[in-house]
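One chain follows as structure tokens, the form predicted alone.
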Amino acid sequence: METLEDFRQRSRAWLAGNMRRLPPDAEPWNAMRVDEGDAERAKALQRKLFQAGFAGLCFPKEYGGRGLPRVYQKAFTEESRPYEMPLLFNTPTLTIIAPTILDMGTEAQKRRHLPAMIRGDELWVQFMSEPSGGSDLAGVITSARFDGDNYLLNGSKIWSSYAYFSDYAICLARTDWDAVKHQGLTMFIVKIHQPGVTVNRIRQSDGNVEFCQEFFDDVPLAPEDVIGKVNDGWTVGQRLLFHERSATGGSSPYASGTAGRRIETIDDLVNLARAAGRLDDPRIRELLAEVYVLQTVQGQATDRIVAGIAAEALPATSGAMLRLFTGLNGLRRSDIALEIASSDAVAWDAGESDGATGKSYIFRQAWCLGGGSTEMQRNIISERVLGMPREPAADRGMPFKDVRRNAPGKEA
């Protein structure tokens, strides 16, 4: 194997003679401003990181991937912080699906989809919230009937990012309505743009329109699309948040470039502060002091708590530690820049700014629900890291077709 100094060196040079550096001065990549154009962009560098064997490190070599340890991903992103980057592919298709199905997947998925998401033909998405859910994951109702050949897949899913321009997607369903709540389901691979999948894309108040809702009418899904097995899509899908908790939290080995909303780094808001004039100003050093020591921390947990995880000395559900200190201190950060920006956040001349410190403010809240909210996060660490007692739960134990919900589902 080559050694990770000569890796590194190699990935150095590579990326100096093949990748855009970005200047100086551009805007953290922004994940809430992206269109189809960006996708086949992503595409296109992605097949370029596959072609010079930069692509899928640690992703086994028999699925697409090098076959190589994190420390290898982690000095190629280190390396590649300078220049343009498929970060697209990131979240959700190579951090959180890939890694699902590398682990729940039959064989002839694996072969199927995971060296097509590495070489970049594919990007995922995940049809997971509905609209009558909330938080709720398991309280699933849209619906697979199997009619004798195929299963119908009917119902409603919602939140979807970038579904409009991804290509596939990882589906729960209710397969058995008499099963008990948390059983019954079943995960599904859905192709998107076929007849009976009608995507819409929600408007939010910026004018954003990343997110969408998906409305599906007997779609047909093949047996050979259920990813792990039929009525325990709920196993796979708690192997999916591990991996998406890992995702959000910072600690995914798959993740190759460095990626976040507008304010991510203390270097953005040296910037920020610069350009405010105020970098001098008491108050905003202690604040900038602030982000750095969170940075650090965040940085130092994370790798102190994959290695526990790797060890087993910790189990895997710590990673919502992780989540959960992401989430906080990506809504501290936010509140800090609007400080350091003042009112230049709330208020612009035209073409002076496009307001990024104000919208990553207003969105902030984000920080705290992608992924598993932090209340959902507070349980997990208390229930399965800390081995309290659980939450009593109304319908526990009871069939599903006689819980009480929200609205009523499609059950046949």
Second form
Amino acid sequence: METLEDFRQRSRAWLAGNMRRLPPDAEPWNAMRVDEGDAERAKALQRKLFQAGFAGLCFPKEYGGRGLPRVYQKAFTEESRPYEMPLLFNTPTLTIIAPTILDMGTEAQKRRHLPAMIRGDELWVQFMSEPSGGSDLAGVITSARFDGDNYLLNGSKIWSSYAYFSDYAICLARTDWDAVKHQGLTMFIVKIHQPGVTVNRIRQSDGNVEFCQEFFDDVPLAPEDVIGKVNDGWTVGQRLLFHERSATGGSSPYASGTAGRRIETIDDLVNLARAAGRLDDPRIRELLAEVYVLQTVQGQATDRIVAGIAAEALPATSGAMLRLFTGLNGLRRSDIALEIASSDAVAWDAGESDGATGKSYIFRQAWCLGGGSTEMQRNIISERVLGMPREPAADRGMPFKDVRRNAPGKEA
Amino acid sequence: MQPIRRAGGALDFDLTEEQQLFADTSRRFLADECDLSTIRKLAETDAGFTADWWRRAAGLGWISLLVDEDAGGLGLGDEGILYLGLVAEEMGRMVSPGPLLPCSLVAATLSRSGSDEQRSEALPALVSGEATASWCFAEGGNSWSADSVAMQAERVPVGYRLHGDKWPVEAAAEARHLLVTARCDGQLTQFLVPADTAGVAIEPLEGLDLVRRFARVRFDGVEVDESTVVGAPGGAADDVERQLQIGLAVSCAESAGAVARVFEFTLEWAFERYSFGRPLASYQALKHRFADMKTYLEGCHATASAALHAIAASSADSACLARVAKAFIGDFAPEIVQECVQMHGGIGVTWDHDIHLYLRRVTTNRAILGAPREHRLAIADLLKL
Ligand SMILES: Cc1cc2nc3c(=O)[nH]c(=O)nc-3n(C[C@H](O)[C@H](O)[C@H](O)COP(=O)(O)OP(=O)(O)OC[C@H]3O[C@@H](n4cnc5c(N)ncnc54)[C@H](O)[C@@H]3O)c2cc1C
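Following the display of the form predicted alone, present the structure of the form predicted in complex with its partner chain.
Every component of the complex follows; first up is the chain already shown.
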């Protein structure tokens, strides 16, 4: 195997010769402001990485990856910071869905889809949350009924980021209503754009239109598109949630490239302070350094927890701490941006600003909701890291069809 | 259900065999010789520790970790700080007494920059625990940076005349030597001054920590000769920065150890204390607060460890990382311990419960060597914002 240092040198040279260097004042990539143009661009860039042998570094070779240890991916990501990267492919396609299929999919599913993701042909999304609820994922009520040949999908999914311009979804549906909650679920592969699937875009509180709601009307799903076993979808779902925590907590080995030049980047806030003429104000300098401290410690905690899980010094569920840390840091960062921008965050000259600071603040709690809410992470940490008693569940042991659900009108 | 063993965790998971052995020995020594009831008795004494106990502590090698072999040290090189971090972590877990940090800092600088005479006379007594020393740096308030050093060392025919007050200075009353940071012709210069030099007055301060004492040291025109200068006159900036970095990282390791221990016994308490017929650990409102505490505790461990390793590796960002750690831990360590007090209920605010010993220690560490705000401002400067 090529040494890490040789690999790093080769990556550096290739990136310099082939990828677009971002201008110093480039807006940091924002996962929550993406459109179909970005998708096309990301596919082209991902293809380019693939052709040069720099895509899917930690995926096995037989499925289109390079079979390298995670330190190689880390090195490549570090080298790639000054360049435009296909970041849209990271989450959920490469960090959440691909590893779930790798862990739980059939040989045919792996051969068909993993190389297609890695070479930039397929963007995927998650059909997990429903209007009836997202935290209690095992309580989904979208149903898939077997008609002798296929499973027919009916119901609705919501909050699915990027669905309108993506290709496939991984979808959790109920296949047995007589079984207890966790035992009647099945995980499917769903082609998004096909008859019977209606995709509506949802306008977010910050005015952006990024996530979607889907309606399913007798959408046929082939038995080959079941991931794992029928009625064992919860096992697959737990793997998926594990990978999601790694991804949102910043510890996934499958992420390539990172938003901003450095993990602890505060460039955007510094620019904001400069624009407001407040870079010399000690109070503002202190706030900028506070964000730097939190981001740095977030990176250090990620290294520690990843190493701790690998060494079995920490339970695998410890990734939830990173997800919680990221969520809480996101809130503080958003508050500090608001503080720095002061009145410019609420009233701005149309020609000079797009009001992003204030709008991001309006959407602030998304940091603590998307990718599993911070409350759910706290449940996991207390129960499965610290061993505290589980919350009582009113639906334990009863057939799912008898479980009490939302009060009328309390669907999203 | 039992709480997961040692749920507070440790600074580093991947200790070498030597480090593990060293940490175990230090832990056993502290547990055998200085448990919390002993500390409560030491609280009644002037020094907060006994000379005999300190000699035995030093006998474990504690003060030789940052000292070169030819000066009587272990010759661990820059890696020595990782061992020092282990001792500090254990001392934090036991809220131990003893001038570990001041003695280590003075020893490290004497080993690095001291004259032959300083290395062969003052240093061996420090390493063996025969004598202690302290670092006179801050000049009251929030003045834990090289820029804030105002004390003048005026050139006079016999050498230098020192004039000014230094405080708070840890364990000054027992110190045989004082390492004094002053300005000579505007440049930082350090002096190793015997504490009994004419004109040096040591005024004990009262303090929050039960066994860690501080004093105000007054230098009233103290005349010292050329041989007291440590390193080159006017050339102490590097040593001072190194003392600061080591001090910050080691103080952070100690606070992290203290918080980890408090978290452990508080978690145990939550499993054993019942209210409305069920353990506190079963209430979601409290579980979520434990989850937050555990998460920030991991942050404390991660950042203290990163600072120690950056210094051990002489990495260019050690200046920044040591201050990142102090800013983070300065904010979060006292906050987590206060939260643990809350989890205890009324018993948590009594003298008899041990938790206040820890709160006193981490609150003291928060201020000594600079409070979070001061370090954030320093970070903004280091980042050239
Ligand atoms: C930006 C963004 C992107 C997203 N992308 C996707 C996506 O691509 N695909 C997808 O499937 N979903 C996605 N989601 C949905 C997200 O996973 C859900 O919003 C989340 O899981 C919460 O579910 P919910 O909205 O139904 O709220 P609910 O589950 O109804 O929860 C409401 C509130 O109650 C709290 N709560 C619920 N149960 C408990 C409990 N047992 N203990 C304590 N507190 C509890 C929650 O934390 C929350 O604060 C996205 C969300 C956002 C904000």
